[in-house]
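Just the one chain here, the form predicted alone, laid out as structure tokens.
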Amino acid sequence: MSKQRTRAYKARIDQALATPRLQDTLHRFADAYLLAREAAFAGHDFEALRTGIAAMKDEVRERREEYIARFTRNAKAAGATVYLARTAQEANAYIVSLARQRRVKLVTKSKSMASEETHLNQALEEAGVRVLETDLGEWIIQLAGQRPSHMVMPAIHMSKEEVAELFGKVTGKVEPAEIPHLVQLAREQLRQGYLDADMGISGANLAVAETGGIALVTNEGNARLVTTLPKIHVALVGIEKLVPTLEDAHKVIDVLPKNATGQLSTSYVSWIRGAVPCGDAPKELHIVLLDNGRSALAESPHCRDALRCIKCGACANVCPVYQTVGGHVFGHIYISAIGIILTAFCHGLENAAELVRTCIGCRACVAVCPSKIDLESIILHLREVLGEEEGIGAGKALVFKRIMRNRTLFHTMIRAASLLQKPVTRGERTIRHLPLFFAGLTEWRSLPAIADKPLRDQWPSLPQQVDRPRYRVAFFAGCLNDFVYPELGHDLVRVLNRLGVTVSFPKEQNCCGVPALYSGDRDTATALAGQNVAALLADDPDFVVTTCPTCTMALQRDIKDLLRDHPRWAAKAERLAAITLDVSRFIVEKCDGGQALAGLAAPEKVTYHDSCHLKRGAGVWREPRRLLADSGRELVEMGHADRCCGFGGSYSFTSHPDIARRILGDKVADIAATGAACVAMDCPGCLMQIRGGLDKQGPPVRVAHTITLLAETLA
């Protein structure tokens, strides 16, 4: 079943990749969004704002029964009817029953993702009730027979030409693809529906326990017409929308438009509380509070932070995968990173499985989230659950469980591979063509050859002369540095020796465990964590330094989590995390900013690529730029410097190489646009991906690790 599901999903990916207009539309939106968001948050402390929202939402989650009861009590006191629906079916049944009792023929709706979640429109139409979506984007996709491809902008995937064609089917005429005309046409077509509707249905952005009222944050006037003109208003509201007070509601409203669309504020903020006069009879207000898996999510120790979400959709706006395949592929009902988690709990893990594996783990969503949700960590947990339920595949299971855990066997096999590759390397360090069914791997990028002699075998002959060392550091090389780019180890020793630091290479170190962890094999990752803790702390170094940000995150974050419940290793894992530093940060913070290297470089125009796990995981991005600039190089910023390069480990080889290829193409274009002679980075994986991409499809730009460029200043 899972294989059939995967094949069907990959066919959808292929279809999306064959639609360049989709990528162009989403990229243009993303570029405009980033600029608008930056301007909207100018003068605001985003970190403080999102920390406050996270704390408030956590309180509501922990005391949700109390806040549901308080909201219900106050809403009823104001004249509303409140119904708590445990499931989507219960919510739909209540609303359909109400429509039948009131003889409703026409329902007008404003945008509501909760109604998409429950498939409310279908339930109403099956009961003989006509449903008219009045949000412009929702009306467009209703006419197209589609579902939203974005939580805030449901029809963002469609061009104005496609919309004109749809509208022409409604009017029976050829409609010009001019946005003002299409907007006016929508007004004309929808206006009578507001007047004829027997019931209006909306969602809500907030439900305030203090008052029993709800708030809608919108950019179109349709929501006010839907909620005021019909004699019955039904608000379908997820219980995660609860906030304690009006002051808390203001905090969310202050952040939501800025993070969702880059607006200082939306056009309308509507506050609705209780029954109000409506013609010759009081208006009915029914508030349906929706659980549908949210309580289960609240009880999950690994995933519960997802209930902080305020539904801004920003995780899609910055996601390279979303920008490549769109929300109809990278989503179920809810889309992108938060959509993966909500799908698992609201619609079942089987509907989230392919989405979990399509996330590249770049952490862009984590950096932009206004509720401070570590979305990547939650998605990693879901991968572990999938790995336990569906397995990780026979090939990966063999590699991780039988080979990688056995360090001697693992390294012996890599050494053997260095010999077996000879026919395709032809004596070079670069593989430009692979035969047979491997050919696709080198169609769009070249690959580095495995080194003839790994760094661990070269280490004893590396000279180190430091008379009075200020620090003793252990070097955690990681697999790529050790077996593919051993020269990075030479460069690191030269630089750190010049700065008065001696470097050791603990021979018992093994893979950091991230490949296994990201594939869902937590057991192997845990076994490797124990091996590395023992190896790296054996000689009690002052610090452990790395040249790979993924390894940095493994030592700083993952190992602590993996070994938290192991009495033998927990405290040592905490110690290792505390002394592990990326080498750029180590030089800046512990070695006087590398002043001994300042001004020694030959003039060279260099641009810098931020590796995902370095900037958004380890929090390092200023340090390498400072070191490059201080060395005497001309540093020029590229567009989207922190956008993923598409590597993602096995993601670009076995999981989703076609998506990785498109993401890499964006990065190559950004590098070329700078006119730089060299692009620097601090990740061997990015080095492999970008060097290979430039070799195959880009201009002749040199690709180098920052530590290599610093070592060159000493030549």
Contents of the next structure:
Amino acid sequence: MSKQRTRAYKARIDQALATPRLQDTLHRFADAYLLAREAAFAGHDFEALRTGIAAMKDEVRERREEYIARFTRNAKAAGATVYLARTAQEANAYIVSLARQRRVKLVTKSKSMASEETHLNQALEEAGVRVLETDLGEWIIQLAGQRPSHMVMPAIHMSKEEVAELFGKVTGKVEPAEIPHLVQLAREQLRQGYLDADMGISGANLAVAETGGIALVTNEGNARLVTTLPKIHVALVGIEKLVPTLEDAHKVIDVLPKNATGQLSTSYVSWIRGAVPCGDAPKELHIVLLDNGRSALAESPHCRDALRCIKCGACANVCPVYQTVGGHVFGHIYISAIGIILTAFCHGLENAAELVRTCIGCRACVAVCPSKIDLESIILHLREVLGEEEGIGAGKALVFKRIMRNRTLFHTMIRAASLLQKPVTRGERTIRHLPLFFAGLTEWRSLPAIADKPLRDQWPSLPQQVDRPRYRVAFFAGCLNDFVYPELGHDLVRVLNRLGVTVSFPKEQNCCGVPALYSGDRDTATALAGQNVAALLADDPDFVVTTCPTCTMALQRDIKDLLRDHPRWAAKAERLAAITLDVSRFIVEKCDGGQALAGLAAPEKVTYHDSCHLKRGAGVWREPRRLLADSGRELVEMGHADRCCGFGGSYSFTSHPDIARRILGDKVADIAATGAACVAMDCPGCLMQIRGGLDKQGPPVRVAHTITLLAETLA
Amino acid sequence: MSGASIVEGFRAAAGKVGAEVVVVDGVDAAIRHVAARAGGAIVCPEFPSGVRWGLADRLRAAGSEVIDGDFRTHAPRAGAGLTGANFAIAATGTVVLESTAEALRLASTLPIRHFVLLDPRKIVADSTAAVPCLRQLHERLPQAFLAYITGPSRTADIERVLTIGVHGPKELHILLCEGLSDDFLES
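Given the form predicted alone above, produce the structure of the same protein in the form predicted in complex with its partner chain.
Below: every chain and molecule of the assembly, starting with the one above.
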């Protein structure tokens, strides 16, 4: 089953990658979105707004029974019928049965993701009820027999030509592929539907406990017609849409359009409470509150924050993977980052099994989430759960469990690999071609060779000169720095010595654990965390510095979580997290802003690439820019500086090399467009990826770690 | 924000989303403005300030065809709908219309044009200031359909190209008419 599933998933990826128009559309959309969103939030404190939404939603989650009861009481008092459906089947059965009892022939619908979730249209059509979607995007995909590829813009993957062809089948004529014409055609075709329909079905963006009313946030105006014209109105509402008061409802309404489409407000917000007049009689209003996995989500300590989601779709808009393959690959019914989590709970873990690996882990979604959901952490947790259920693959399991946990063995094997690679490196530092079935890995980027002598072996002979040290720091190198780029260690020592800092290299340090953790092997990550805490704190350093932001995140965040329940290690993990800093922040914050390094460089034009885990993990992006600018270089910004380079560790090697390659292509183009002579970054993983990409497909731009650029001014 | 700057803020925000905002000098001027631009029959449902100012009769007197009954039959063919507004929100250029009576909803959804008469004294700064009014309306009405209307109907569902007037009105005209009503609970 799972092999077949994986094959089908890979086929979908290949198909999406073979559709350049899709990538063009989604890239253009992403660029326009970022500008519109920025303008919409101008003068607003996004951090404060989203903190407010998160707190409100958490309170609703904790007291959800109470709020469901209050909403139900108030809605009933206003003449609505309220039904709590535990499952999708229950919700559909209720609505189908109602349609049968009332002899409904035609249903008009406004956009409802909840109804997509329950496959309501299918259930109605099986009962002989015709269903007409009226949201333009939903109508298009209904005609095409597809599912939405975006939560807010369901048909974003389709061209106007494809739409014209679909509409032509409806009218029986050749329809010109002109957007105003197509929109007018939809207006005319759908208008009669509202008037003829016996039942209107909507979703809801909010269910307000205070009033017992729902709110619908729309642009087209179709929801106003769907809820006004037919005699019966059914609103299918996920229980996560509950908010306590009208003030709380406005917290969502103030943010949702800004974050979804960059609008200050949608064209319409409709507040509907109770059985409003319809023709000569009161309307028959049924509100179906849908659980379908939401209570289980609320009870999951690792995943429950996902219930805060207000369904804005921003996590897709900013996702480099979504921009590359679209929502029909990166989604089941719900798409992109939040889609992974909702799929696991609403449609079962099996349906999320491939999707949890689609995420590259760049945290772009976390930065824009209006409900402050740490999507990446939840996805990692689901990966662990799946790793336990399905296994993480025999090869990975062997490497992580048998090899990595045994540091001496792990490092011996890397050393052995350094000898084995000789035939392909030809004595050089870069591998440009690999033989046989590995060839694909170096087709689009060259790879660095493993160093002859790792940093740990070079360290004893590395001279250090500090007269009166102000700090003693321990260096956590991470595997890439240690075994692939040992020269970064030399650079670090040179720079920090100049700033009055002595550097030690605790030899017992092991892999930071992220590769294991991101592959779903929490046990190995925990074992490694324990080893690293012991190693790094052994000599009681003032600080621990790093040159790899993924390692920084592991030491600052993951080890605390991994060792929380280990009485021997918990407090030490806290201590280590508190004294760990990436080197640029260490210099800026602890070494007088690095003034001793200022003004020493030639005025070379340099652009800066933000590493995902440095900017969105450690919150560091100003510091390296400041150091580079102060050094005397001319800093020019590239487009999308903080967009992932497509490395993602094993993502670019084994799990999704073809997607990684496209994302790298975007990065190379952005770098080339600056005309800079050098691109700086603070991550050996990005260094490997971007250097490899520029080497194979880009202009001759030098790729360097910031610490190297700082060190060379001291030569 | 002072009164004048709230009105200016509202005009700017509503203009930005494609609403036509004009200041009219009194009800007669408003009627002339609507009659000249309706492009067909005008759906004119009952609402308190409209009744008080005799809008339907004045429109007829100005030569317009007025639909003031049997709305479901006639509204779909109308050129325009005319309603008041309970109040408005400057930050987003939104008019707020309590439209529980079905005729108000038909007038503001089905015709190609929607004309809104708004007393500029009833513009609040932002959504926070709107909540108390919204709550009062909920308290007063056992059943309620309240609409925030911000610009004309729009879609970007085909290739993200913004297109106006997909299901609702293609034009939204907001007439600022001082003296119409200063009561936030009525339109």
